[in-house]
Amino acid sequence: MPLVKPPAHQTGTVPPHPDRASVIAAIDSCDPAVRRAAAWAARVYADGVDIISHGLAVEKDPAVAEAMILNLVAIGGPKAAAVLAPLLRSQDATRRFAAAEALRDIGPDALPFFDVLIRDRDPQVRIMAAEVARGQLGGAAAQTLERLLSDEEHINVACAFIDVLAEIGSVETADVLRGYAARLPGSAYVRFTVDAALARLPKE
């Protein structure tokens, strides 16, 4: 489910132009609306990522956590990406997907974290990292997926790579996908996934 982008101004009991101390206090408020507003207000401070990260680490309300993640995207930069990247290992599926979408939106600043996560030992993390490549990481992400696909042993991960490559790959990607399918000639699932991807890739 796509993240719902926040409005230009968040409502709550945080003043429209609060001082930093008020924002720090509000991020720990018992009122979810106040915590959500504090995440928005933190964006104007140099340490806004740190303020939001502090709140996100202990946040239990899914709607507030999503708002915090969205405000990290609004701040952007490698520091925000560094906070979001570990969330791909979260036990909370909603938080994992929100973080993956957020890293997509951050763009090139997420590339170093993508390069690490896409090689994670946990198959689920690799699958979520592949989703990040659907964003604005450019051809480098596609080339990384192509290289890793040839050695990927987990079929679900490989098919996740293939599905993403169908969206971001090039004409040359077709040979990579055919090569992977040739390794597993008896897998109908792989054959179906590759055929579907080939139909979506650019043609010469």
Contents of the next structure:
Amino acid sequence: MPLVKPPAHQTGTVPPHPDRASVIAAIDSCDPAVRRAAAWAARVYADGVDIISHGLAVEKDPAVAEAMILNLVAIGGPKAAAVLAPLLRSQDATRRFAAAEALRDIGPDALPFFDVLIRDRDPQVRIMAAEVARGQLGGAAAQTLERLLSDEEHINVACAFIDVLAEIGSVETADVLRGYAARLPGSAYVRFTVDAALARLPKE
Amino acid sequence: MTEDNVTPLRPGPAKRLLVIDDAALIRAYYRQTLEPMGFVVEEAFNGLEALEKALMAPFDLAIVDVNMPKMDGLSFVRKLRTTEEIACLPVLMTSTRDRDSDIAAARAAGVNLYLVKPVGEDDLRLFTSIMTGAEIP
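So the form predicted alone is up there; where is the form predicted in complex with the partner chain?
Following is the full complex, with the preceding chain placed first.
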């Protein structure tokens, strides 16, 4: 039996209310359960976003990464959104989708990041950014999508915008969608997408 | 091609498709395109749900998206290929991602065919028929 109790990150456990230094050490633990617990514990500290961000940057375990992202959502605010926004570019599909869902859950604090990402040069980032608009960003996000749809050259991005607008759009959205469909009259996929969206939009 | 001139499948047991996409719109598009040919279409919202369905009933083809919550398309295919009961299920992956690295990653995961969205109705019917051994429209 050791005379000195080893640090939490070596024993595989994290006490219920660990001190900040223990949390910082635990976020680098080789034990996934400890890293997950550390992400939860970090929420109570002022620099909790920084601690979780540090862990998330190197996290390989999908379940732990998801837990870290959920804890960033729980902390919320623009700083958490700033950590999540770059993850829309992740090569890991599950992670970029989790980040989009998290930004969606963070709400209005994610709006400035949405406004930038939805205009990104990479169409894949624009598609993921559209997912963020399904959340509580309000009418501003819908108006942004409507404006950008008019000039969108990438059909997959446009259809992603249309799918989201079907959910968050208004009566006025219908004319925007019809206008886009008129640009590509020969595409059955666009026609299907727009027709399905028009059926879901509010009628009055 | 309209519903009236869609080529029906050969007589015999209906081919069963598992369409896996988080977007209800896409699932509906595939269903509307393929059901008139006689395919039986089952849907799953993400890779996890798809794994459960694939283990519960036999399918002739999985049509899989990449970007999905909980379990993405690549993770689904990797898991599929290492699960004995369903390891041989053919996979057609459809995605908006069109870089060589995306396609290489799909092949490495065990995807049989990769099509970049939007997949036109004719292509969808053609490749689904080829991959299930159905009569080519």
